[in-house]
Structures are given as C-alpha cells and as structure tokens.
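Just the one chain here, the form predicted on its own, laid out as structure tokens.
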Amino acid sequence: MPEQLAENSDPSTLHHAVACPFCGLLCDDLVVAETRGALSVTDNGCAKARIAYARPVVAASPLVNGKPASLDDALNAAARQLKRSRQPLFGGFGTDIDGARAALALAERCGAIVDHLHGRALAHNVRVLQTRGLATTTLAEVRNRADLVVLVGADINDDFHEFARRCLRPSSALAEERLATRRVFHLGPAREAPRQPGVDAESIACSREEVLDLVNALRALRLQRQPRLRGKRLQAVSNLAGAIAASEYAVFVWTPGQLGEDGDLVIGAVCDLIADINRSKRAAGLALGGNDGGQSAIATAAWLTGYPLQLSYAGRTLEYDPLRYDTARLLAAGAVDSLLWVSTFNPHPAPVTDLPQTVIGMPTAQASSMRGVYLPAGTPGLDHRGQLIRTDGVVALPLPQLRDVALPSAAFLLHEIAKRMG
C-alpha cells in the first residue's frame, strides 16, 4: 500500500510532488488525493492529467479467446502463441523503463520486430539526428534562460498544456530579466496559438502545410536573401527575424506528432536555422513528444542495442529500418503472423487484425472478442512504482505507487511469459 503522508481523520491520503506519466513533460509537482482506490488531482496538472487520474479502475480478469482464465493459464497461452509464431510483432510499447527492458529481452528471445505506438512521430527526430544532428536544450533551460521561444507548428493547448505554465510563463526563473522580456511566437493555424493565461504569443497564422515555407523564409532573411513572401506575411516573418536577431537565447519548439508526413523536412529546416543562428549567438531546439512512454522506449532500446525502436531481432544481427518496421505497414503487408501489444498508460486498442494477439494493459472493448490473450496490467505511477524519461531526454523521474488494486506491472507479465517460453 502507498505510504500515508499524514495521519488525520480525513479518509483521503494526499500525495505531493507526484510525477504525472500521461505526457512527455512528466510534470512532477502534482498533488493527488487517494480515497479508497479512487484518485483525483487536487493541485496543478492539466485537464488531460485530471481525466487520466480520475479514470475508474475497471475490474478485469485475464482472457483467452474471450473467455475468463486464470493468470497462469493466460500466461501459458501467451507463451504458446509466441512459440508458434514465425514472425511476431511487438507493438504499442506503452510502458515504463522496466517494461521496455522486459519487452526487448522477450523480443530478442523470439526474434520479434518492435515498434512504438508513436513510432512514426518519434522517427522524425531520429532521422534528422542521424542525417544532420540536433542542437537541443532542456525544459529547465527554456524556463530559466530563453528570451525568445518560437512554437513551430506546435499546439500546446491540449497536449503538453503545462509547458506554458512551467516553461513559457513560470512564476520565477534564474535569469529574471530574460523572463521579463521573453517573447513567444507561434507559427501555425491561428486556432492553435497558445490560449493559456499569461502567454501572449505573437501569432504568424498559416496552415500546417505552410509552416515549412515560413521556416525557410526565416532562414533566407537570416542569410540576407529575399524570401518568396509578400505583404503582411512577409512583414510578420520579418518581425520574427528581427526578434531572433535581437535575442540572446532563442529556442525553437516543435511536436513531431503534429507535423505529419513532412516532419523530417520541418525539423531539418529548423535545425538548419538553429545552426545559422549559432554562428554568432545562441539558439537551440526542443521536441515535445514521447507520450505513452515513447521517450523511455527509444532511450531503453538505444542503451541496450545502439538503435532506437522500429528494429528487428529476426535476422542473424539486429536490423533498424523505420520505414520497413512500421506497425501499420507490417500489418498491411501481412509481414507478421502474431501481435503482442502493450498499452498501460491509456486504453489504446491494438490495431484491428485477425492475427493471434496478446494484449497487456487496460481493458478495452475488443478484449472480449479478440483472438488471443488479454492480460490486465497496472499503470506505472498509479498502480505500481516505475521510471520514465522526460521529453528532453536528460532526466529519468521516479513514478510512485498511489493505490493498491492488485494489478501486476507489464514488466512482471512479460518476464513471466519469458519464463514459460522454455
């Protein structure tokens, strides 16, 4: 059971400085109340966090082909399924560091291909890192030192909502003079400009498809070339170019999952602009992403294999290919014959498929009708302890256990399947 912080007559237990696992920011200042297994955020935390913590625990038992089974029987069935599979796919990967380690160890054992739920979005950053490098910074640096922040096609109103409170307009910063004069710009659809209190972003409205053109125009102005813009659009971009020239430390922020198929090109153009600025002053980038344990999955894979996810253990050596080993592409091509899906932070259902499946995570509507095994698992940071890596990749934060609902971790279930592989 979670340790009670204070003895009083109130049946609720308050937990302070809680790290929230429901987006890559890992905000670690939440206050969460626990009352007989029910959780609620009482201070800090965004709407997304409040909904996730308040999500009721649904009683669930293991299922085999839609029928209730004991945990031991379900684990044995999952192991048999993997033994019979000639080419399994491990997808979702929505788990913490321990779960990712266990999944990768099992994948190596049975020659699986591994990919994350947000694999396509995460691959944008990886490919730019591989081809030209990334000059990135941290959340703390943005909060404390940046005097100019440019949101490049980034909508932080729903996802990453607390980035505004914690980094754009914090109550204090180490360099108070930079915080006082900080300017925030937004490139993208006007409806996606920040709406948080105190964030007066200067918006340069454009469609998502035009974001790349505006970044290239900024670079052209930086290099004293004439961009292909006219009228008010040219004036707005020139105003931003002037702000960049006057800044001491500019940070460009993007969200890979919101950039679509042109993500590589947009991020690459931003990185070229950052490199140009760094010839005479200071600038850096920051990617907001890594939800559902994505940043932790990539980091864990890199530690253990030297590669990010979207890799295959099927051959004599590891093979990394973010295009070939994409979940949707593999399923559409019939290139795999079974699916192991892990999703413990949110009830993301496994892709619709006729393949035998093992699903580890929250109850979903498809669990009772799927062909295969369903294993209910707890959520790291709510039902058991764990660790996740923040979106900036520089710190791993501990996740507490806030309630006791007798749900095992994904890591435990994956280790148990591995034991039964023989």
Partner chain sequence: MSTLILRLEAAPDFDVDLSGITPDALKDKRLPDIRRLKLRQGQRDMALGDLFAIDGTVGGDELEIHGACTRLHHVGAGMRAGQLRVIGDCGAWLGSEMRGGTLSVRGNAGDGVGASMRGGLIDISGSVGDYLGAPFPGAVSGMKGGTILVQRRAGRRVGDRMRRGLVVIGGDAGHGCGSQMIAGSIVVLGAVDSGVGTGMRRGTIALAQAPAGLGPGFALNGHFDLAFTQLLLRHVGGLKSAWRSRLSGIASVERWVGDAGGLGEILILS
Contents of the next structure:
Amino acid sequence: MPEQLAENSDPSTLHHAVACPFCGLLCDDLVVAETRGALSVTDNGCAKARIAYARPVVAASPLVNGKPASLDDALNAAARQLKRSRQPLFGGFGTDIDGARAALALAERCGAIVDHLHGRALAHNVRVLQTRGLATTTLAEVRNRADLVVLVGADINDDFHEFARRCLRPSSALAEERLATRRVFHLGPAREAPRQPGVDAESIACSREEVLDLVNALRALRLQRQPRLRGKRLQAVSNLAGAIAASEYAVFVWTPGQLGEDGDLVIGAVCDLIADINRSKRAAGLALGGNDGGQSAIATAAWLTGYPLQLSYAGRTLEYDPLRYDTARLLAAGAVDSLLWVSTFNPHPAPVTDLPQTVIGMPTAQASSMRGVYLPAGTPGLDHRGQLIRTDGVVALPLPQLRDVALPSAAFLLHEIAKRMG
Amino acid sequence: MAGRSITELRGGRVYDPAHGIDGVVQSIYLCDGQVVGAPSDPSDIKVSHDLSGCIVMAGGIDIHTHIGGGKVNLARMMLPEDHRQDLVARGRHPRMGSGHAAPSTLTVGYRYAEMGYTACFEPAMLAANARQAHLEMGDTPIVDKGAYVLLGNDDLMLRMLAGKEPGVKVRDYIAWTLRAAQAMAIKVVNPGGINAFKFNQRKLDLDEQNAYYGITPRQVLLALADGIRELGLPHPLHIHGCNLGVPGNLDTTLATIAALDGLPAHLTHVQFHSYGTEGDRKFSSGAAAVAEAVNRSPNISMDVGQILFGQTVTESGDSMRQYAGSAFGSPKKSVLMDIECDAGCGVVPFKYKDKNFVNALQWAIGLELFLLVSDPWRLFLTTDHPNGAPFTTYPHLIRLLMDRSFRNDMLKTINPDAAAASTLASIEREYTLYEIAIMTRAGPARSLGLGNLGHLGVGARGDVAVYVDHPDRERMFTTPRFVFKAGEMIVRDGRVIASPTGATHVMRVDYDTSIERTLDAYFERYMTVSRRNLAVADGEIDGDGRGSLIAHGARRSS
Amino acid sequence: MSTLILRLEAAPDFDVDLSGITPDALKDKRLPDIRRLKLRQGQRDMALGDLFAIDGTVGGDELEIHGACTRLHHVGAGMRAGQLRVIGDCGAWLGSEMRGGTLSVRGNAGDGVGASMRGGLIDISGSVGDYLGAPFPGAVSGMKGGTILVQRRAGRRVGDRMRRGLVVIGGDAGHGCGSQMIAGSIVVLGAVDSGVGTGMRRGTIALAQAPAGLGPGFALNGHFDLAFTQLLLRHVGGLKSAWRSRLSGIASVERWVGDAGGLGEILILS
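The structure above corresponds to the form predicted on its own; please give the structure of the form predicted in complex with the partner chain next.
First the chain shown before, then all remaining chains and molecules of the complex.
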C-alpha cells in the first residue's frame, strides 16, 4: 500500500508512488489525491492519466437485458448464458492479472475462445518472437545506457507520453556521458514526432507506410548497399545510419498498436537491423504497448497454458490459432454464439453484435441497450488492488486501492459466475 | 490422544538418508500433515496402505529448475510448436495445459507431483522480475517452491564494489534483495559478465575487468560469497560461473574453486563448465579434473545439469553466453534481453543430438561428473530443466546412474568418437537407491536449510513418495504408486488425484534498514520503479488464500 | 476408380477441424471405422459419419469432400500422399504442413493455405485468404517444398518466410507478397499490392504486371532474357492452359535485386 499522508484540514488523502494502469508504461511515480472517492493526479503522470483518474464514479447497477437487477440475479443470468452457449468468446480481457487468471479459469470451464481487445497488436510482437525471436531491452536500460534511441513509427505524444520524461530525457542516468550525448530520432510522420519538452528528436519524416521501407534502406546501407532513395531522404537515412554506427547502445522503439495490419513486418525488419548491429556493437528493441492489461493478459495466459491468448479451450486440448481466434474474425464468421467482454480500465464498448453477451467493466452507453448482462466492475489500481506487467514484459507492479466505492473486481465477478456454472 | 486420524504406510522399504535409514522395512505414520511416531493406540490408524514391495522416500526436491519468471514465459510464448506435441487433455489433470520443454505452470506442478517431487526451486529470479516469478510459481500447483535471486550483474552492486563500499553495506544490500524479491538464496550468473555484455564485452574471464566499472568476476564472487557466509544463509552462493559452454572452461571452473578458497559455494550445472580443448575437435571432457577438485573441496557443492538427447529450450540469465550460443540454436530463433540495469536473459531452443560429437560428449561429461564425484551429499541431480533436458527425463537419468549395463548400451548408440573420448565405459559405479535419495531429497533439503523437508523423521512434513520396486528404475521413478503432500494423498498410480497449493519458501535475515534510504535515492535517481514498488509484499504471495509463505532464518553461527 | 467420398450433410453450426482426414490416413481403414473417426465441432466431439455421408470405395488413395464450406478448417493438413479433391469452399489452414500428394479445391480457401508445407501440390480454382505458404504457428519458415497454385486472387503476405517451393497466383496478390522470403519462387500473373518482397533474403518473385513501386532496398539490375526465367515460365505455363497463353507474350525480364542483402530477386515480365 502506498504511504498515506493526511493533510491538515484537507479531507483528502494523498497517495504516493502510485502505479498508473492506463498504459503499458505503468509509471509508478504518480501522486494521487483522494477526496470522498474523487481522485486527482497532483504530481507526475500524463494528461491521459489525469483524465482517467478524474473520471467520476458512476453509480451503476447490474443490468439484465437493460433492466436493473440485483448482483446475484445478474450473476445467475451470466452463468445461465454461458451454460447455454455452445461456443463462447471471451473478448476485451481488459483486466489485471488476477482478473486474467479468473477469466482463463472460467474459459476452461465453459470451453471458451479467448482474445484481448488489443489482440492483433500484441500478436505482431508474438509473431516475430515465434518466427525469428527478438533482442529487447527494458525501460531502465533505455534510461541509463542508451546513447541512441530511434522511435520507429512510434507516436508517444498521447499513449506512452511519459516515456520521454522517464527514459528518453531523464534528469539523471548511471552512464551520465551517454545521457549527455544521447541522440533521439523519430522515423514517421513529422506531426507524430515527440513534442515533449527537451526531447529534441531528429525527425526523418515519412508516411506510416514508408516506415518499413526506410528501415530496409537502413539495413541496405549497413550492408554497404546504396538504397534507392534520393536527396534529403537519403541524407536523413544516411545520417541515422551514421548515428547507429557511432552508437554504443542503440535502442529501437516500436508501438505494435500503431503499425497497422502488417506491423510484424516492421518489427521483423527492425529486429534484423538490431541483429546486424549486435554482431559488432550493442543494440536492442523495445515495444511500447500492452495497454488495457494486454501485456499481463498474454503473460498470464502463457504461464497458465503455454500460449499467449488467441487460444481456444473448446476441445479436448488447448488450441492456439492467431489467425482464427481473433475477435473480429470470429464475430464476422459467426463462429461463436455468445460474448463475454471485460473492460475495466477504459470504457471500451464491446463490438457490435446480436449475440447474447455479458459485459464486465466500466459503464458504457451501450450497457443499457444490450441483450444480456451488464456487471459493473472496479478499475484495478483505483477501486481495488491488483498487479500488472509493464510493456517491457519484465517489471510487474502492484496496484493500490485508492478509494472505497464498493465496486467488485472483475476477478471476483468471474469467480462468482464460475461458482454458478454448477 | 483419542480421535487422532493417522495414515499408516505399512511395511515399505524406507530410504531416509537424513537419518541413515538405508532400505529398512518399516512403517511411516502421517498425522495432521506430518510424520509422527508409531501410535500407542492402534485404533488411531484410520487408513492403512500396504506398501510391501514398495520403496518409500521423502518427496523429491529439485534444487535447480527453471519453472517461473520472464525467461521461462518467453520460452513458452515462443514455442507453440513444442507445446502442440505435448498437450494435456481435459480431464488428465485438474486443469488443462501444455508440456515438454517449456510447460505451462499448471502442467509443471502436476507432472513434478506425478514423479514424486514435492518441492522445486527456481534458480534465476531477477529482483526486477520477482513479482512475475512469484505469480508464476503461485500458479504452479501442488509443489512447494522458492527462488534464488540474481545479484552481481546489477549496476548497483558493481558501483558499490567500484566505490569500495564496506562489506557490511554489501551484506545489507544482499539481505534487502532477499527480502524484497522474497527469495530463498542468492545466485550469481556469469559474475559481472551480463553487465559487461551490455557494454559490448563478449567474454569476461575470472580476472578480466568490466570495461565500465573495472570490477572482475573474482571480486564479484568473493564479495557475494563472503557476504552470504556473514549473513549465515544456509544455501551458499549459487554460482553459474564464467565461460559457460566454452571449450577450455574447465580451467575457469578450477580457478573459481581455488578463488573461493574455502568459502562455501554451490556450483551449478557444472557439466556446462567442464570442457577441455584436447583432441582433434578441440573439445574434450574435463569431468575428471573438476570432480577431483570438488572431491577435495568440502566447501563446494554442485549440481550437474545433465543433458539428454532431444529437443529442448535453453533459458538462462547469461545473455552473454546465450547470445554466443544462439548461432547453434535449433530451430533458429532466440530471445536476448538486457534487463533493467539488473540482469539479462537469453532463450535459445536447442536440439541435443546423440550423433553429434559435441552433444554426445556433453552427455558423457555429465554422467562422468555424476559418477566421479564421490559425495552425494554435495551433488544434486538436475538437468538444469529445461536447459539440459526437461525435468520429465529424471527417471531416465536415474536409470543411467543406477544401471551400468543400460548406461553402456546407451553409450554404444552415441557418436562413436565421443564415446571413445569418454572414460564413461570404464566407470563401474552404480548409484544406490540410498544415494539417489540423498541427491534428490536429503541433500537439497540440507543445502537449502529446509528443516522439515527431505526426510521422514518424526516432525517432518508428510511429503512422501512411494514407488513400486522394479528393476527398471526408469519405469519405477516415472510412476509412483502413491505420493503424499503434507499427509494428503495427491497421486495414485502416477496420476494426480488432488491438487493442494504448495507453500513458497523464503529466507529472512536481519539487516540495517538504513540501507533502504540509500536504495531509495538510487531508485529515485536511476530506476524506473520506486524501491517500495519493486519489493514483493507477503500478501501478494499468501493473500486471498492463494498461497502460503514459509520463512526460514539464518543458520545460527556455531 | 477407388475413391472415397465424403458429402457434407448440412453446414455445421461451428468450426470443424478436419486435420487427419486425408487419403493416406484413411487408406487402410474400413468404412465403419472411418465413419467413427472422431472430429470436433466447436466443443463437441462427433464422428466423421455424423457430419458427412460417406460412400465410395475404401482402400484407394483418392478422397473427395463434397459440399465443403468455410467452417471446415485444416482440410488436408499434414497429408502425405494420394489425392484429395474438395468441392466447395474451405476455411483456414488448408493443406498446412502437407508433405505429399495432391490437394485440389474447386472453390475458395481461407487463410494459411499450405502453411509450412513440405511437399505435394495444392491447386485451388478460386481465391485464397492471407498468409498462403507462410509459417504455421511456431514454425520459423513458411513452405519448405511443394507447389501451390491459386487460379484467382490471394490475400496478404503470400509466401511469408517461405524457404523452398513454388507458388503461382493466377490473379492478384495482396500486400506484402513474398515478405521475408528466405528462398523459393513466387509467380503472380495478376496485379500485386504494395510491399512486394519486403525483407526478402533470397528467392525469386516473378510478376506479370509491374508493381506500383518497389522498396528502396531493391535496385534495378538490368533487362535480361534469363535462361532460368524461361524455364520457370515454361514450367508455370505448362501447369494451366490459361497461364500458358498469359505468359506466351513475355519477351523480356526486368530484374531487380534486394531487399537488404541484395540477394532477393524480383522479375518483372514484359
């Protein structure tokens, strides 16, 4: 539990060193004030975090087919729905580790297929991992050891905003001389170059579609081949190639969720570049992603099953299929007959579908009009304690409870549904 | 004492080396989760199992097995093709899962139990990754678990040594790390070498300086081994030495033993550190020299890290050596990670082939070590799961050790040049059941300071494995007749019938908490998490009825 | 003719995994045993005979599936020998990890056709989805041998990470055709989308229509009349008569080399 300091006559409580669950960075230096259930970030944290913490608590009742119901009735209705379902899909998966454990246990119980809200983005990294492997690094290594950071098509102005302050241009680093001479490049649309003060990124402007081409051009240059580029663009890429050649520890940052449908190609190309650099110098990659508990969801699934989600419990054995077990495809193909949707960090609505559904999470406009069951749940790290894994896949952080608003955790609700499955 | 409910394990042949019991036919009594003495009132015996023809041992303890943490989980995610060959069907275990080289946590727990193992220790937990390691171990059913936390490649330790901080500060840091990571012991991997690799050094010999900090592996080893002795930790520094897998590294291993100069230490997966450079292929067995050094160094214990042929995956904190090894991996994909100014890791799938000279000789070197090290109390049975082979190969390995003719038959099938280069054929030793019980039960328990585990004396926890005596020891150890965990029958005829939650063992030693202020400043200034959030709270392991903690204390100084 | 015929009685409600239902696997089985073969539809285990009407002759090496639909996945997966003819559309992973024999589809197929296949022939009269000839989950390479023919269009990432073998697409091919190819040959007779050959290490991609552009890792190597290309084109032309006429006018070849290492080859036929 974070330290709690009661200010003199102020009824609010200040929580220090709070880990923020609203993006994969899990910045844990937030100071959050709590006043009668209302939260506000008073120090550190990005604009996104400030908005998310400040969301008012909506007193929401469980709903069954749009009508208020008791929690018990709603849980029974959710269990009945799952029992009736011949092929449930668990989507969203926006929950903490305990929620993911509970969801996977329930999925096993009812033979569900499981995917995450950001399943496709997460799958980009996984596909590269499974076909060629990865050389990666973590946030503290970037902060302390990098003398070159290249943002490859990565826009960190909204999501991952604090990466700039905490890692790119921190106030101090173990290898001070590397921080002092650190160069930051951005490869992508100029408007997406980092705007955080002090970052001073050298921009190599190109469209999103051209990012992959420019990475391949970099590789060609390293292999003493002249890429088919001209003028300023050739100059810019050559400049970056020179910076890479001069660097001692180069870090390449990508954001799988921003790379489009074939994002794994960009990651694969960057990994080939990193592998080439590592023959003589040191370089590593870093994926910024894993929002909405995504990194935790695939990690938890991996230890419990061996597979990083997009898997099915329907058969006698587990089946992993990143092509077929994708929420949008399954719904489009009519391959499932019910949907259980969990989204407790953000009010992401469930995909539009006529299937019976159970939604666990933050109140959304859709909840009152849907066919099925709505179960309000708390947000981990605000309404109840929890744990999440950071985007680098190494550091897991504890999430505190900052207020008492009597919203159950997704894990609790999922366990209760499982108990009612009979 | 009326109303006691005692389970009698009647008339089995008992091997309990902690009490010098070597195959004596006697009964064991279990009550309230513990081993108790023979009841004075026979009516207290509520359940009795006739174990005539059976072998009875304490539950097995694996002192070195990679079962939880980031690198294990990366291996799982990376290898769907491996899982697909070994999926656990619904109903086979309490929960579904997948097995082979990087099994799911659920499958790990069930399969260890099904071999009669009741405790497993993860040897390479990173402080930065401790929370996840405990979460994974928490989802590993039945077995007790614990982990060794890595030190010696973290920039903080190297800065402390470079800054000539007093030993007491290093000790406080060690003790704090144990507590924060909820660890059972301290391990060092390629001392200082993982850190050096981040500064682009590709090898770091025992007396070679880290290019940035100017510290040598020898300094790291001695600082840690000395600090651990001063703190009184039962398990000494767990050492994965320099130059893993490098031909000629036997010299490094001998120099490491000499450098320790009597300081207690455990050398792990020594097979990978016992290579010479003789012969046409410049690769030879150093097992005899290493075994001899271990035999005359009572301060040293070791485990083998036996390789067995087939597909597996190597998972190691030794990013420097794993990077070098990735060129030989199969299938060709690997993970390399620099981690959080704390450590690193590398994951490289590997296929050991019996017709390959190097692999075949590695197999022989491991067996030579087993057979040439004389004291089983200082030698533990491991394959460094999954690095040498998955833990499910243990029964096969036991047969290789216990059955010379079987061993020699296998020797005939490997690469003939490797077979010819090994002294294995000439070694007559066959392990006894008593020695196996030492290596897999009593020895690890004593080394780790586990108190009531690893033996069957009164007061021991009721973790008992019962095997049907069969001349084919592989068959015997594959399918126990019964396994009891804390007095409860959990396996019958090699199948899990109950799935209790095992405890997490941790080591607690006092330290001067003023070190926390130093650490707060360091974390604030350089790290990306706060010191307090890095630390794993007890409640994260034992809260919500998810698990339980067993805290052990320092060895009392004599 | 000794052909065993499976007729889908009604479209299944949920996905069905047909792996293992191959001519070589059924060859030595008796009809009642074939009817009892276990299949999974969604969560339910069922018998092959519950889903298909089965008749024809057993003991041969020919199998036909009539009335196939997109709910049938892994059709012909792992097949080693014989002939499997499918009439109707198929779902994902058709012919994945196939080792030998001929698998023909009169209809369309989904994603992952011929993933990590090692040998044999897949011949599809219609169109296919994404990742044709790409890696099966966990595999480090896509197809390692054999031939895949698609008469109409193919989706994204044809031949991703393929290592050996031949793919011919009679129609258009989607984004990233030949992405990350390790070796092997791809021929596209229709138009190709962007990203052709991106990240390819070696291998040959022959295009009957000039692409809108090639990545900067490719350099024009010149115009040739390469003997190898003639061989390849003659071979492809011999596979389908429509293709022969399509290729008959090819006079010269514009050769580009790349991607990063310069060993990948894109041939633009004109």
